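Below sits a lone chain in structure tokens, taken as the form predicted on its own.
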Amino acid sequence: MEIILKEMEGSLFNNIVVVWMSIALMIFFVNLKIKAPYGRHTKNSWGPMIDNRLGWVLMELPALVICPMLYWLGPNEKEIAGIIIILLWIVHYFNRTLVFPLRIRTRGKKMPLVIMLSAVFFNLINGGICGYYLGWISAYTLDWIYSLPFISGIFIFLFGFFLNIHSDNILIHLRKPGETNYKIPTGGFFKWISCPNLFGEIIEWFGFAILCWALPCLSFFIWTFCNLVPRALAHHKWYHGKFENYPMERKAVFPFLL
């Protein structure tokens, strides 16, 4: 009976995840039409504003907290594969929540409160889905760490993570202390694309989906793709409008493709 109940629970959960993935695909087309008004696309017309750094911390914090919390509270055995998976999640979101906001040189800049709140909702749902799966439903054994998906997924995740950080470093150091003007970034993957930081994050969660080999983690990758690809296209268009000498050979987010 316990096995049957767990299978029913897993089936219902998967249906919820499929619906959530479908929403991501709809949001993709919305994002192609409407630029999220933060960063270089900030607009004051979107209501009350919040400090940019504080907004980053608050909107990323739910993901940092809820996924690991649900994993550790869940009844599943804490096998080494699951522990490695959750540590990768923590490393990413520790950087996005606490390290990145302290490094960016955006003193005095603000973002709309509605953007921060929508990101909080996004991170609560996605973090909750992944954490619930890892803590309640997944059944990783010791053998999984020797599997091709797990090994290849980790290498892909780490490559994306370091590409994301390296590209952020280039962007952060474009400005000297006190400067607020925008410049054309160069070096690293900026040779081929306008947004290697976003490309790196897409690669990260693609690797995460592979190493977990699970629908909820695929859902998170799809949400990442549907949010970041339109964002990269908007950045790319902005660069071409801002700089007359912007390199024409650069693509937006995928080298040589898009």
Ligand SMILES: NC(=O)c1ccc[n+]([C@@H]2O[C@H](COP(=O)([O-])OP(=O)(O)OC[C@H]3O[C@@H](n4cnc5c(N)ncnc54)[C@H](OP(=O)(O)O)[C@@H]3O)[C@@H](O)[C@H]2O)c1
Given for the second form:
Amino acid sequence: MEIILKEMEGSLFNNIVVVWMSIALMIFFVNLKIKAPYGRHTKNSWGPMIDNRLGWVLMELPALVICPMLYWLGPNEKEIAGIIIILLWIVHYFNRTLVFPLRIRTRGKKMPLVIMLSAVFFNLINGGICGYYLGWISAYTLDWIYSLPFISGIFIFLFGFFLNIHSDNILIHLRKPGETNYKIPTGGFFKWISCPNLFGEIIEWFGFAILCWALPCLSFFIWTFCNLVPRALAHHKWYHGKFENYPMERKAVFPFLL
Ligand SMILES: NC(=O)c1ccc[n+]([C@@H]2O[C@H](COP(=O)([O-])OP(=O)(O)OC[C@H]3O[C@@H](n4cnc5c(N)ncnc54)[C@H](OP(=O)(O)O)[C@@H]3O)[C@@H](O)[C@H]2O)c1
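Next up, the form predicted in complex with this ligand in place of the form predicted on its own?
Below is the whole assembly, all chains and molecules, this chain first.
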């Protein structure tokens, strides 16, 4: 009886994740039409505004908290594979929530409150889905950490993570303290693409989907792709409009492709 209930719970959960993934595909087309108005695309016609740095902390905080909390509260055995997965999550979101916002040179900048709230909503659902999967549904054994998906996924994740941080570092240091202007970034993967930080983030969650080998983590990768590919295209177009001498051979987000 308990097994049947668990299977029903699992299939209902999978259906919810499939619906959530389908929404991401719709959002992809919306994002191609409408640029999310934060960072260089920020607009004050989207209602009340909030300080940019505070906005970043508040919108990412639910992800940092909810997924590890659900994992911890869930009845699943705390196996080594699950612990490594949750540690990767925490390291990423510790940087995004508490380190990145403190480092950006964003004096006086604001973002629309509605953008912050929509990111909070996304992080609650996404963190909730991944945390529920890890705490209640997943069944990793010790063998999983020696499997090809786990090992290759970790390498892909770490490559994406370091590319993301390295590229964010280059961007942050383009401005001297107190400056708010934009410059043409160079170095690292900027040789090939305009947005290696976004490319790194896409690779990171692709690696995460591989190492977890699970629908909720695939769903996170799809959401990241659907949010960041249109954003990278918008950034790329913006660079071409802003700088006459912008390198023509540079692609937007995928080296040599797009
Ligand atoms: N997983 C997801 O779905 C998701 C979604 C969104 C963002 N993120 C991650 O969050 C991070 C930030 O994203 P983003 O789109 O805001 O990145 P971004 O536009 O590249 O900006 C990153 C930082 O660098 C500054 N900057 C960017 N280009 C610059 C230039 N040419 N000259 C001077 N300063 C420059 C920006 O300042 P301004 O703010 O003043 O433009 C900002 O502080 C990235 O690592 C991204 O991967 C993830």
